[in-house]
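Only one chain is given next, in structure tokens, and it is the form predicted on its own.
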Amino acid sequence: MSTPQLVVHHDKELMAQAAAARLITKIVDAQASRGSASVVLTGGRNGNGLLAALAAAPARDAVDWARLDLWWGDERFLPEGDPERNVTQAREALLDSVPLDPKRVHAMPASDGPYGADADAAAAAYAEELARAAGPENHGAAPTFDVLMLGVGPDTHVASLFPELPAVRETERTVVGVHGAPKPPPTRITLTLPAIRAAREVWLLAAGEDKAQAAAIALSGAGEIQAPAAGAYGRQRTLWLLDSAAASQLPRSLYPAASP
């Protein structure tokens, strides 16, 4: 388990920014220390942010885009193309305007493929896709991604983990169906907290008001049943990026000086 580290920025739009230029230095690490990079994206306001801040930087020409495979901590169980899918919103903001394989975007099953309306079975099918990308050095049942993404909810959710449900208690399995989402749409597939702590660096995003209370929560000391995002840290790094807002509850002896 890493510590939590934090980076406060002066707004959201510097930390989509900044989060932008640092997710490319560490995809270029990666790829010129180990051929290829492997992210997992979160959808959202902070995470739809970040790739489209990603879209717009110079240096996001530095990526070698067809050695980066690209997975999903959490899906909406929706039609395919349905506008409220990460993949859809991420699409629109990055991945269809840069050389992805596509056999390297994972993207998580939609409600009207071949598992149809069956979540859980999606759920296991990702599962499968995750464990066949795992190497023995990975000593696990899923691949260990370079950086994990997660926003953080204004309840303290992270993916599709919602405080006190079935999915936040998983243990053994990496992907899970989520019935009964407070947030809709209410079937969801998401990745579990095993399946997250496997990354090397785990990335928390929270940005506005509306988020500071769910920092302060989960930067507290509280239990990842009550509060997932408390659960989520990865391997080598958890990093919490915030800006101004999202930290305003924070004690100040947590956090450095804002970011320029």
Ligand SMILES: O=C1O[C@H](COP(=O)(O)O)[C@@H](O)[C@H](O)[C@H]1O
The other form holds:
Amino acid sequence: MSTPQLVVHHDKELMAQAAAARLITKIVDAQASRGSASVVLTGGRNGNGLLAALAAAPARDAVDWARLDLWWGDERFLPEGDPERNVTQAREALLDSVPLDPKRVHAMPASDGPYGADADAAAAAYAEELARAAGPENHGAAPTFDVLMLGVGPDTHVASLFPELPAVRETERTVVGVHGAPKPPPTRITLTLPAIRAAREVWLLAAGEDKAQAAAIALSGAGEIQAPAAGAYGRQRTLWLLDSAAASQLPRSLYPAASP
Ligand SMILES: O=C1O[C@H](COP(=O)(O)O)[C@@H](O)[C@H](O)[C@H]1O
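Condition change, the form predicted on its own to the form predicted in complex with this ligand:
Now the complete complex, all chains and molecules, led by this one.
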């Protein structure tokens, strides 16, 4: 488990631009040292803001897009092309404008796909896809993602791991179906905490006043069942990327150290 490090930016635009620059560097470094890179995308406002900033960054051309695997931390279980699906929003923000290898874009199944409305079967299929991509050094279940990004919800949810719901208690499976989520749509697919913790680096994105309480709770020693963001960490690094509004309720002991 890596101890969270905090970076606080002035506002959400700056946060998105700085995170995009950081991501470009990580991908380029991983491709230089391992031949390819793997990144787990998040949905939500902050995740899409980062992708849009990446699309606008001239340095995006430093990335070899064909040698990048993209995965998702969670998906809203809706029909293919639905504007609320995380993959639809990611395509609009960035993916449609860069030369990715379609075989390396690992979208989660849609509710009108091969598993129909069975979110649990769709989750099991995604777990198999992850297992196929995992090498022996990955302990079998999930690849060692280079960077896994998570938007933090105002209720401290990350991916589709909501406080107190069964998915956040999962200790064996890497992907599960979620039923009765408090945020629409109620049916979702999500990576579990064990899959999230397989990543080298986990980045938690929180911008805006509505994230301030969630950040303060998750970073003040809350339990992961009540505050799922508190249970998200990477093997080598856990990085919270905040703007000053989201950092405004952090305990004083964390905030001064976090200021750039
Ligand atoms: O529904 C979701 O919400 C979270 C957080 O979204 P935000 O708009 O409050 O930043 C997101 O990270 C997750 O991927 C998504 O499915």
